[in-house]
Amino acid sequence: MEFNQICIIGLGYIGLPTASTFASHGLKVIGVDRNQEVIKSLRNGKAHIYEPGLGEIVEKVLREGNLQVSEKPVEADAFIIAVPTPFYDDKKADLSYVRSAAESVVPVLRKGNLVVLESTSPPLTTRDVVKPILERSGLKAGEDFKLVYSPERVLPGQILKELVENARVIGGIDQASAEAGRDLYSIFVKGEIVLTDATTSEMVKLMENTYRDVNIAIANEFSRLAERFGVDVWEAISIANRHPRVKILNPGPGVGGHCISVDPWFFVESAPDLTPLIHTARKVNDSQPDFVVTLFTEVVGSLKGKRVSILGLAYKPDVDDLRESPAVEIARHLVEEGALVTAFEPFKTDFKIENVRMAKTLEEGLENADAVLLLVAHTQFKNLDPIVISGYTTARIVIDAVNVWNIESWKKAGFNIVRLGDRKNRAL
């Protein structure tokens, strides 16, 4: 199948890099988004999200005209749906964005087109939700147009590289659809392209992130056990991982982002009777921010009126993505306990959390603090010199929830340093 013009619906953390990558390979791409701020930013030649290298590519393909932006889909050879799939408070998938995107394609869908769903979705979404909507056009999936599910499988901070190099899974509602999807993504994908059916492809995406979530959950439980038994969990993990068949992950303040913290719930929703392990892992990781706040309270005492400096709010290091971030949850919990919280997130200094003061600089974030809480291992924070920091703040209690600061160096600089999961070396 040949493609000259494609339409990508949703210009977020996946849609915009995907649109830019196709455009940089010579295709005419129409990027669609309903957010007026997104449209305005792109029409001014600027990417509205941070991802290494993305700004330069976006500026180039917009300038050359290979990428154009629109508020609604136009006729094209292929349509890619890359909108969010959040969940409701009861942990059920919110497919309203997917439905709306599919509905927006109906008026411009033509015989011979390809439609791709990339949004992470519960199993059977392509077959039971998207297909019936598209067929309102009067066209039949598999006969008149091709339909596939092909999930993104990239790491924020390395999206542009991994879009090209990672293996791509393409699940069609039939073999011809899968082959059409292969033809589309082979335009830029250098990794292996694996063809399967749509529901298997949906499940593969969820399995990958659920596997990681379960393994993080056991690491977080180990950190809690280490606190109870007077052990340094980081030392214990290092020793355990010397076993040739053991690879324990690192604990932390919780699990965030729009994949690992969300995707397992789609399995739980779809088959609650078959997923007790997955459900329990989710509960463990969702409760880890509470564990961090409890640890913090044990160290500093009553939080009422305490001036707390938080370093990092992103869900992972060196990105500006704060979706489902456990650090944000911890900040809110501290406020609820009466703390006066100042947060410094270098990648998004204008982020807003109710009753949390956002600092523009590290120095501003640390001034007048009673205690410092490190929640994200941004490179900028990992490389901090404790001697220099001692000049920025009168605080002498620091809690490292991600294990990046050297205990001895911080102790020599006059700090009482506490690490998550390390009761063994605690001075307090």
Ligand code: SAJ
Given for the second form:
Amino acid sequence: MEFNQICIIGLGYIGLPTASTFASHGLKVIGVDRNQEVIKSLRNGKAHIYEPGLGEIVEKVLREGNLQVSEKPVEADAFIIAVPTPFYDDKKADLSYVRSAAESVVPVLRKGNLVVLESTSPPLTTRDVVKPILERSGLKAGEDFKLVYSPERVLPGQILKELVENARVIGGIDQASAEAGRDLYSIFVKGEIVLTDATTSEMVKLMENTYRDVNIAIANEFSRLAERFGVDVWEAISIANRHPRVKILNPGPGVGGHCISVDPWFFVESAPDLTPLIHTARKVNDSQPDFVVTLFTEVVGSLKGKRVSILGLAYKPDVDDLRESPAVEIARHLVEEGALVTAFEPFKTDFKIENVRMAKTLEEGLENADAVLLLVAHTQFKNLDPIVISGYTTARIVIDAVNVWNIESWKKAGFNIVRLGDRKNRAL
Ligand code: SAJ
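Moving on from the form predicted on its own, kindly provide the form predicted in complex with the named molecule as a structure.
Time for the whole complex; same chain goes first.
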């Protein structure tokens, strides 16, 4: 199948990089978003999100005219739906954005078109939710238009590289659809393109993130066991990982972001009777912020009136994304316990959390503190010199929840340093 003009619905962390990458490969791309702020920012030539390298490419394709933005889909050869699938408070998938994106395609859907769903979705969404909506156009999926599910699998922080280099799975509602999907993505994908059916590719996406979630949960549980048994979990993991078939991940303050902390719930929702392990892993990772707060309290005593400096609020290093961030949850929890919290998040200094003072600079974030709590391994924090820091802050207790600070150097600079999961090297 040949493509000249495509329409991408949803210009977030996936839609915008995908739109820009297609546009930079010569396609005419109409990017659609219903958020006026997004439209305004892009019409001014600026990306509204931070992702390394994205600002430059967005500016270029907008300037050259290959990427245009619109509030509504227009006629095109292919439509890609890349809208969020959040969950409700009861952890059930909220498919309202997927539904309304599919509905917005109906008036402009034409014979011969290809429609791609990229949004992470519970199994059978393509067949049972998207297909019936698109068929309201009077056209039949498989006969009149092609329909595929092709999940994004890129790592925030490396999106532009991984979009091109990762293997891509394309699940068609039939073989012709899958092949049309391959024709589209082979415009820029250099990794292997694997064709399958739509439901398999929905499952593949959820399996990948669930696998990672379960593995992080076991690492977090190991950090708790190490605290109980007077062990340094980091040392224990590094020794265990010398086994040729063991690869334990890193414990930390919890699992955040909009993927791994959400996607396993789609399995739990769709088949609660079959997913006790997946469900428990979610609960372990969701309770890790509480574990960090308990550890913190053990170290500093009552939190009432304690001045705490938090370094990092993003859900992981070197991104500006704070969605579902365990660090934000920890900040809120400390406030509830009566602590006076100042937080410094270099990628989003203007973020707001009730009763948390947001610092504009590192110095401002650290001054007048009783204890410092490092929650995100941003490169900027990894490279901090403890001698310099000892001049910025009154705090002499630091808690490193992500294992990036060298214990000896911080001790030498006069700090009592405590690492998550390391009861062995703790003076306090
Ligand atoms: N984390 C740990 N310990 C680790 C690794 C991660 O606590 O050893 C935490 C991170 O700090 C973060 C969370 O887990 O809070 C998730 O981070 P991540 O880097 O593992 O993954 P995401 O959510 O940024 O991106 C994932 C990726 N999926 C997999 O690696 C299987 C990415 O490829 C997907 O495209 C993305 O989800 C997505 O959009 O689904």
